[in-house]
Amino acid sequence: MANHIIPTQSKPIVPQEGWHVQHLFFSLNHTNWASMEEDQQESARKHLEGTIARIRKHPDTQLLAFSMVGPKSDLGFMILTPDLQDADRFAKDLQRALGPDVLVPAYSYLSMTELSEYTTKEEEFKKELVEKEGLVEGSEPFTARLAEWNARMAKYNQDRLYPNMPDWQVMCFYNMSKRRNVEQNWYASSFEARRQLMSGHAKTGRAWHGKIRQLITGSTGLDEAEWGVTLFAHDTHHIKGIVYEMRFDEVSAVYAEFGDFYIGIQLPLKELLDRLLA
């Protein structure tokens, strides 16, 4: 039987594009928190305020915390990092920061970022300057207007492999997949049928511009569904309008799937240990 080779020092894994996001949801054990002396108490808050501000100091990494609302979870956390191994180490250094079964997973959920498949590509875009714009391939209003197509395209996708999350206060998260029923297959469309469609979905969410800030994550492979969807806002009626909105759309109303859905509260870290741990 052959030898397994344990390897003696851990290598980045990084992907060759976007970044690793981790949900992690924590319920909080009480007895086990009540039962801790208040001196060990004070030094375990301290404890998980040290680990969150090294966790955030880290390069290209970014750390939210929520308040999460209802019984399903207490604590929750969004991790954006590019290495696995550090996502990893990070999620395990947070369930232990209050110590031994303080913090007890509720619910996790890994993704990563990445483009669209259905995003309009350069030459489809100097087609629709031709033919639907009059423009002369190679003149000036041509130039000009696919120049500024390429800049608006670069920075569209450099905000969706490597996002700056905002500091909303609601956060919505939940899971979602194509059906793959015999008569409601998603991937037994044609690409263009299922880019027309996507294209109408998209359309609905540009209309909540604004209102709602969206990261939709990719999770084929990675976890039970096949997206992650991160959606912000300053108001719990726009979480719930452009979820209901969006549903009557024949790529959701007919094709989608959908998990459990969580709602957090983005709130200052000294007052969120405060709420937590009262």
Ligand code: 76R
Second form
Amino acid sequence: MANHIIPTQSKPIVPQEGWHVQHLFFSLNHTNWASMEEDQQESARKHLEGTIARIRKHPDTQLLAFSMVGPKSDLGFMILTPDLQDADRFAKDLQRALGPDVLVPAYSYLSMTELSEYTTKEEEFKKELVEKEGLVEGSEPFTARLAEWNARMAKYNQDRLYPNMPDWQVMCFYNMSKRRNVEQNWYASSFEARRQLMSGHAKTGRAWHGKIRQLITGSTGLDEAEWGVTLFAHDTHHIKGIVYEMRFDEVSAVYAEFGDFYIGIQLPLKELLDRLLA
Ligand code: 76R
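Shown: the form predicted on its own; wanted: the form predicted in complex with the ligand:
The next block holds the full complex; its first chain is the one shown before.
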């Protein structure tokens, strides 16, 4: 006799830190959409608008909507929310909102916000204060510098785990992994070597401050690659620029592998649906 335990009720799946992030890209099935009567279309559109409004009101939840450029997909969403149960529900609600088989999945990606393992640790910063700045451990200036640094790091970590997404118009999404080839295996490198390379990467990245907002979300064990890369810009030139420049950065030049690139335009909902359903 089978003796597996069948669940009797669901429980929230809220990670111990961070949020779940879903990128959902749909194609519009024009045949199915065009075969709907005008009043059916109108109520389908209202249903989608209502679904989006409801998700946007959910606590700690952000839902961004994009007109996707090129026929790879037509409509894109990015959802950030704590509970995987909600992320799953929202994704299914959105897919069904315009009626059966009107929105057809083109691509999706599941990831989570995460802290970087390469940020300076408190012990390292203390050592720097003593060795590089000549401060005496426990002295007043030492304690003051440490308190200021701790406050800054707390905010920095908070922003990484619980980010506020911008309304910038140009969105670029792709996935990325770090190579695991013989002689070229990121995961076989020492922590110190990786930290050095990542500090070069961060330096390249910081030069794009004000032009690019990036969110790197972890997806090892969740989806096909190891990270989701979401970039926002006001100008496509800057997307092309940063991705090109990063190719020369050793971390990307030697270790990075990329998935397909998706470009979306973040629009007010009315304008987005007018364009999509025209
Ligand atoms: O967290 C920070 O903002 C500072 C340091 C930093 C980390 C830890 C940082 C800065 N990144 C970090 C981690 Mn990044 N990043 C990418 C890509 O196309 C490519 O070649 C790579 C895709 C871009 C464009 C980009 C931009 N970054 C990571 C990780 C995790 C690696 C790991 O843990 O092993 C990946 C996969 C990754 C990839 N990065 C920045 C940027 C930019 C613009 C910055 C500067 C942010 C700022 O200070 O304003």
